[in-house]
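Below, in structure tokens: the form predicted on its own, a single chain.
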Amino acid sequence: MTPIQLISPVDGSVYAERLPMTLDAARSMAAAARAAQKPWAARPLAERIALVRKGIANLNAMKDRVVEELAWQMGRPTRFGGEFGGVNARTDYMADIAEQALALVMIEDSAAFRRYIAREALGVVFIVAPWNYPYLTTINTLIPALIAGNTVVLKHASQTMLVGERLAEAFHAAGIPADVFQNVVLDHPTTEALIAGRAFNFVNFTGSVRGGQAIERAAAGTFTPLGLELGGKDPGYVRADANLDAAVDTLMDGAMFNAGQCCCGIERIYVHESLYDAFVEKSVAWVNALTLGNPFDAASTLGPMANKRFADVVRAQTAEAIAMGARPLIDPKAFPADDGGAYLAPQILVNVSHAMRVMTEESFGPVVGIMKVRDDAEALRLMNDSPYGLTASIWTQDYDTAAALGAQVETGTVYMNRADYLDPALCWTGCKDTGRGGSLSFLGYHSVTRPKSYHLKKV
């Protein structure tokens, strides 16, 4: 069997390799997860919560190791310290609301009847996690799934395969049984065979639209519920009443942080004509202040993309847009670390249109197009001219205006004066080709449980 290799974007070396499971071994693994589920669900909720919290505490104790490994695996500069802020905040929130979110709903409790609706764990939850925020995206489902009484099988992206190993190490050391949380290395055919064979009771996938389509095809006819977070092309809209400096700082950070490799990163910006010139000028200065370099260099604010092939997609979109009349505002020579490989200079494009792929197809890299708009109506039309719908960022001084515009945007989350952020109290969801389902908030518990009704009568 051919090993799965993790090629580091830092220097192109093989950083890790693992043999994928055979189909027989994978089926045995899934059977072990199923056998472990009911005993795990029978433990008191408080005990499950405490074990999960201890697992995250163990992960925090590995911070230095985790941050270094992240840089080697997917290129994020070590200066940003990994993903621990979000991991801890989301874990704490989901643990804090668990008792309320999972509480039964009593309809009647009398001498004649006891009628109520309970939430019951689905069974075995399968998480297929991506590489761009490898801890955060896993935590979104892992925490509520375990707390709710499910067992979990995690298949991480090959680009960040060590993330699953660290999570398993931390959670097993906390006392969570090995069969309750399993980290596995699987190839695509084995993954699809397990899903088609009803090995899992819920599949959560974060990745590309094509990947989501493959998951749906594998699950066809099994009635296995799916949570799918797929592509995105998130817009920002800067109205005439926006705080210009705040908009530039947040939207440029949303476009460039993590080398643009963010599920809810800003990929296209529409600016009211009265602020357009100033916005563009300030944005160029903001991006030119970045430093592209080795992620272990403390001066680097922008690391390599996770793989050369991802950078090639961005280069191709950018070159095509320029050939169609777009104007690049960032001189690549100002970023000498751009090596034509995984290290890619950031770029701002103007004179762009929706005839260009860079404004309509997911880029997932450090490039953003900026367009001038006349009014809200034009901005809304352009924001909705997309097959995706994850988040939209609206810049205004008025709550009611933002809410009214947000009601007309086809998206999962509406932001006012912020971007590229997940609030664990709000449901993380999308529409159109971005996928279906939701995580975080109390609804995140609904994704990994099912309602079960009890109608008890005395005679």
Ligand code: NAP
Contents of the next structure:
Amino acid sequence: MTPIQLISPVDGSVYAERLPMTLDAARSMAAAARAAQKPWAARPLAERIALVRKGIANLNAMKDRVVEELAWQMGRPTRFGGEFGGVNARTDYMADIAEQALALVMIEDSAAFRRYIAREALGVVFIVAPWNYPYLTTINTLIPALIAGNTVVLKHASQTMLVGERLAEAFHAAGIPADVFQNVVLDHPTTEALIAGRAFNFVNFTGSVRGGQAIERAAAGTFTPLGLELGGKDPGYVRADANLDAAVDTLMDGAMFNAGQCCCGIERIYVHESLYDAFVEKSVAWVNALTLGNPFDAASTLGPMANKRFADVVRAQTAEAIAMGARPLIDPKAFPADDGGAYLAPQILVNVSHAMRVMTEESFGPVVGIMKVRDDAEALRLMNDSPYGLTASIWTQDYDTAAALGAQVETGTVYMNRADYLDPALCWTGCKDTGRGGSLSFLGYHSVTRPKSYHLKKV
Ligand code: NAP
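Can you swap the form predicted on its own for the form predicted together with this ligand?
Okay, now the whole complex, with that chain kicking things off.
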């Protein structure tokens, strides 16, 4: 087998390389996960919860190393301190609600009958994770899957392959057996062969639409349930009654944070004509205050994109839009660290339309297009003119208006006056090409368990 290489966006060096498993070794690994599942599920729920919490505590103890490795692997500036806030909040929430979310539902408990619905672990859960929020996207499934009594196999993105190693280290040190949680390095054909061979009882795939389609094809005919958390092209809509400064601040942060590499990042903005000029002017000032640079430099608020090929996509979409009449408002010369490679200056485009890919296809980078709209109807039409359906961010002072618009927006989440945020108590889900299924919240436990009905009669 040829090694899989992790090329660092910081300096283009090979930061790590690992040999992928052979298919035979991968099959043995999956068999070990299956053999370990029933004994794991037989442990008391409180014990599984305690072990998972200890695993995350161990990860926190590795914070310095994790933050440094994240910068090397995917370019996130160290000043942001990794993903610990979200990792801890989501773990705590999912651990806190586990007992209730997994509790049986008693229908009848009488002298004649006991009838109830229990929730049973699915078996072996396979997580295929992306590099953009490599810890957060993994723990969304890892935590509830282990707590519910599944064993877990994790195949992390090649770009962030050390994340899986760190999680395994932390969880094994907590006392979670090696076969209960395995981190593996797999190439695509082996991944697909395992799925096609019914090695898993649930697959959570977070990544691109194309990757999701490949996983769905691999699973065809096996009836393996899939959770598919795929791409997005999330809109922001600023109504005439919006708080302008708050809208600029949150939507620009949503567009630019993590170099725009957030599944629910803001990729297109529609602004009511009465606020348009002021919104654009303030947004340009906001973006010009960013500092692009080496992620280890404390001054850097914008690091390189995770890989030069991702920056190439954004450059191509931007150039194509400009050739079609879009106007760039940020002077790349104001960002001297832009090297034509992974380091990419942020950009705001106006005079854009939905004839341009930058307004319809996922960019996944620090570029955002802004359009003027006349009213809610025009904004709704444009927000829904997308193959994706992850989130929409509506800016208004009125809950009822936001909810009424939200009911007509084709997305998994509707925000009012916030963006680019996952609430662990709410279901993380999408529609259209963004995929299907749901993680987090009590419904996240439904994805990793199945209902089992007990109909017990005394005769
Ligand atoms: P990706 O290229 O699809 O890869 C995601 C993961 O799937 C990686 O582990 C990758 O492995 C693996 N993979 C891809 N194609 C595969 C195949 N044919 N067979 C087996 N494994 C395969 O996506 P990415 O570039 O890492 O992530 C960015 C994408 O994820 C964006 O589209 C973003 O919107 C989406 N995303 C969505 C959410 C959400 O909640 N909806 C959250 C985060 C990210 P290798 O790395 O080894 O190729």
